[in-house]
Amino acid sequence: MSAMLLNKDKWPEFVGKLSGKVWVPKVEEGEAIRFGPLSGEESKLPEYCNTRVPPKEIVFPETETLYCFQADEHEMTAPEIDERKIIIGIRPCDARAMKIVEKLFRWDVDDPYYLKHRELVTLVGLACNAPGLNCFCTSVGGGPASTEGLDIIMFDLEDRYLLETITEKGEALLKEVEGLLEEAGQDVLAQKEKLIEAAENKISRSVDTEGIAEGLPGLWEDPLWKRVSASCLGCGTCTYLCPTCHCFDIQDETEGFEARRYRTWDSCMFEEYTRHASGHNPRPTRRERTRNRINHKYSYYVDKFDLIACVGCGRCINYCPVNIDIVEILRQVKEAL
């Protein structure tokens, strides 16, 4: 592991030298909405707490062709996934989410699409100096400078970045830009520790997760679900913006004699998510759907992989149109235990 310093003036040179498509947060409508490929005009990273749409869409695209086929032939062609991507500025929570979701895509049967994407990306994270209002990563096993899932972690030290490599992939990446970097001294590392501590102290929200995973099954018919889901609109904002939500739907699309099979994101908050062909729906109302969302993250996933499928990024709280707040729901769960 090496710790190097990069002067911020050298940013354009730095991103220019990397071999692979560089993705950074893009500002649209005055806000960093999502990651996008570098256009070459950026001289630095934008100011952002986190992007609205998580970078999960880079490794798990919202729509992904699985294969194409033709009516009069017996062959299927799968798309080639071969683009190397370097994601710069991903927050530690989102990188951690990729690591959590990877467990699922490796379990049972390996998912070639997800794993190929995952293999081809290099994650260069940016530690948080100023976590958002609804961040609670420290409660669910992460932190503003968590390195899980990352290849390199950067720290913003005002006029320069401190880059620390975590994996061999990260080492290889830094080799490409060696000339631009200088070795970091002990004083910088001490400054980094201070930054991390300051950031951790700024996190104001927290969840006490103890006993929740074991307790949730017992609350199956608890009145709390009715209460917390009463105002739910049944839209997909919370799940689509969640970095760990990974449900997808498979659909076919035809035109003339050609067709493709693709997968798209799906959301357990949608009515048709569990609707059977017969018309029966085992989760007939938003109460059951909300219950499933919480259970999946805080109970089923823990049972299966011993990990909470929530990284505390706070997006579902920030962007819920009706202020359904997962921290508050968990507090009520805890109370009902």
Partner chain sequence: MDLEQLRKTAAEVVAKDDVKYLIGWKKGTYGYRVSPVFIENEADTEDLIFSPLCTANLVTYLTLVEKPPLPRGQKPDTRKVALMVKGCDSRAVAQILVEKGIEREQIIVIGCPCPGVIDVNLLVAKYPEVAENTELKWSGEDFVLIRGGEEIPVKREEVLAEKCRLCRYPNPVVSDIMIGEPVKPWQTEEDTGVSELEGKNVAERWEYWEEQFARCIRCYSCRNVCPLCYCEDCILDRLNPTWINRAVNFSENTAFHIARAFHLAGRCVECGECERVCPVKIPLGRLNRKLAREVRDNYGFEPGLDPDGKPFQASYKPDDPEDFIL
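May I ask for the structure of the form predicted alone now, the form predicted together with the partner chain having been displayed?
Here you get just the chain by itself.
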């Protein structure tokens, strides 16, 4: 596969030549970083550790119409998913999350919506030179320069980017802009390796996951769940900002005879998530809901797909309004085991 260099002063020309809708990290009001469509105003990628909202929303929209129908007829029409998208600057943890979630959407029944979005998207990753304070990707199978799920990985070399292709889709993308690139030499590749090593050494937090998947079911009634959930507000921030959370609700919406069925993100941390029509709720308090969240990511998903459903991005820690820390919860799980 190719290893090419792009001078940063050619960035606007680079993104302008790409065929497809380009998504890049953008600074929102309040200085939060979130992916958005390229508008032509972005002369470079912003300085950022990671976006607040994961780019999963591009392939798994927060609200998505499944089909439309006339309430007085039997015909249904599904929206066309045919737009090619290129996500540039996605961090390795978020690309890896898409690969993990894909296991679920290819499980017993293929999800045509998610899989079509994934088929049409090209992921151009940006390796981390400076991981965040709460990043722990190396503990859960990832890394600052992990290529899992990516088509191209970029490395920031101050005045230029190194672009390495990983898939045929990535090779095809670089062919669109080959006049702007030059081949990388061995000195550049050696510099890349030093950057990867330095980034891994900057990760200060870690989780020992050995034995957690097997041991969690035995801690079902352990007092730790009441303790770690005591301050939880049930706001759902940890799940909405998690790149591997994938729960959704399905609703029908009508106006006159015009109707649509759509799905929208949901959260297992909400009280009504498991409430039955009878009024019974098998997860009546935040204790049960916190226990389910941890078991799902670190036990149930491992049982089904042999993968931890967490990429160590640290968002749930960074943005929890009451400072609940999944690394600390897992430390207590290990102690209880």
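None of these values were measured; they are calculated from a predicted model. So that the term is clear: the rigid core is the largest set of C-alpha atoms that superpose within 1.5 Å between two forms. Residue numbers count along the first chain shown, from 1. Shifts are known only where both forms have a C-alpha.
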query: Runs in sequence order between the two forms, three or more residues long, with CA shifts of 2 Å or more on the rigid core; finding: 29 to 33
